[in-house]
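Here's a solo chain for you in structure tokens, the form predicted on its own.
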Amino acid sequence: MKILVTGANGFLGYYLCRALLSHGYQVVATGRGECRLPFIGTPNFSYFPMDLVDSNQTRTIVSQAAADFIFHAAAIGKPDDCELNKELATRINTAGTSLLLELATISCTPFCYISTDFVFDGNSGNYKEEDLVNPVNHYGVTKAEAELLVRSYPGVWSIVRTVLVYGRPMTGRSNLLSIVQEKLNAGQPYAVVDDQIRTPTYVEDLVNGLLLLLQKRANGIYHLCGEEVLTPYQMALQTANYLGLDPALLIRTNSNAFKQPARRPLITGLIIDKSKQELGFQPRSFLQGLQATFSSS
């Protein structure tokens, strides 16, 4: 089965890519730019450069491709980029979603969409798949209005929506647990907010979600995140301890000490039961996830 995975240079692009090639699927991989993945050469591996803002290129690498089944994970993710340059984030987060999908119902091929907490609001969390969105920055609105996009999709479509991905950087972009070792292993301190409530999620339980997922042809929206509740300095915290770093350079602080062009939704996290019980998913636990982000440093 041939599998084309966009944004497949980004940290989830990474290990979804490896985890496909190692159950035998066939991998049409693309990104901006130039490959940034270590599998060239791999069997059953191809890379293609393919900007969603190009029509035409975007038209021909999925003409070519044929793919069985798609995993649409390509997007500006940072949220202070989407608010800084709306025009663009909406042309490759939402009308490169539209394309894709007009190419995707020639064929009819199965259509996942990777989609995020921050579709919502922030104001309650614990937030199940039915749940009226109502995102509260660029960013959001742009993975909202692709979200209606995948919906009226006359073919198979998924949606997954995530929480504060975590886990080892392959391809260059750090998240929270490496930040936190960088900067303490330097003794530079490190404000990290205490007042946004996140269901964090280990990058691999993310993946085994999407298998499942494949592996069913699951139609519907499906949250895959980590079951704990935690604050983003909770995780620091908890890794600087198992690190053996000197948590006192932690310094807690809220949103409102940050002046960031993009506003954060404080309680997102999301429910998972439907995910379980449809899917078969199940994270590990956040010290799990500790022990394996770290267990190859």
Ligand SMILES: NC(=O)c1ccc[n+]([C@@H]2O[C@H](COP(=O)([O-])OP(=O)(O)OC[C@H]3O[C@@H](n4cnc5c(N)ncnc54)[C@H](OP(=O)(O)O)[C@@H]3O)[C@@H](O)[C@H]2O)c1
Second form
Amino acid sequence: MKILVTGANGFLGYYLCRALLSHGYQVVATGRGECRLPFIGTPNFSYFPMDLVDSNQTRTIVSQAAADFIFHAAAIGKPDDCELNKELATRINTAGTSLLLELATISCTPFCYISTDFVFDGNSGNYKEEDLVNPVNHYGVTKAEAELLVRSYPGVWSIVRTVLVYGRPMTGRSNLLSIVQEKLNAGQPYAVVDDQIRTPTYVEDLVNGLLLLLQKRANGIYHLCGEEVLTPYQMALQTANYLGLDPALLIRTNSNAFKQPARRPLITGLIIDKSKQELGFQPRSFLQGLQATFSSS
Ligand SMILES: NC(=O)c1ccc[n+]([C@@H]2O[C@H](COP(=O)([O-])OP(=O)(O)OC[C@H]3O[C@@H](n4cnc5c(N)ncnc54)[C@H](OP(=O)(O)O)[C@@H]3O)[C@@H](O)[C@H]2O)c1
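To test you: the structure above is the form predicted on its own. What is the structure of the form predicted together with the named molecule?
Complete assembly follows, chain above in first position.
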């Protein structure tokens, strides 16, 4: 079975491609520019540059790939980048998804879209799949717009919302844990907010959930994240203590004091009961996630 992955060079993309290959799937990895994945030469793996703003290139690659399933993980995923480059964010996150859906429709290829807790406004938290979206920043707007498009796809579709993904960054962006390790190792202070509520997600748990969804041909919206409710500061503190680094370097702050271009939803956290019941999804604890992240460092 042939799986096309967008955003394959990214943080999630690396782990997703690796897991798909180890489960015997044929992987057509795509990303912006050259391949940064270490799988070249691995049986069943191929890579094609595919920039979603280049519609000709995207059309060619998607049609030649003739995939049996698409995981669409490519995005401008940093809220501040989206806020500062709204037009580009919309072109990639919303229009890019629209183009992919148009191409997938031709062959009716099952389509899985990776979305985010940032589609919610963060006023209440504990969001279920069917709760109303109401984003508070442009990143969330682009992801919510893309979700709407996916929901009217005529083939089999799924939307996976996840939250503050962490783990060892291999090819993609850094994350809270890796930044804490880097800063504190260098003896630098690091300010982290303690008033935002999240259900952080270990990257390989997310990937395990995506594989379950693929195997079960699940259709609809699924929340795939951790179960523990933590603030970024609590995560940072646990990380510092786990690594034996100086927790005094962590500066506890809050959303009002910590100015960022994009407003953050205050209380998110997603309910994963549906994924547990329908997919058999079972995320690990944050401590187990820490152990997995730093197990071979
Ligand atoms: N990380 C999280 O905490 C988190 C939380 C919720 C949802 N998500 C969602 O999860 C998905 C994967 O995110 P991630 O954490 O793996 O982030 P990431 O490391 O930034 O990966 C995103 C990938 O998309 C690629 N991309 C950007 N613009 C593109 C374009 N025009 N054409 C093709 N590819 C393009 C990036 O390419 P370059 O590497 O060349 O920049 C990058 O490799 C995203 O959809 C994100 O919205 C992530």
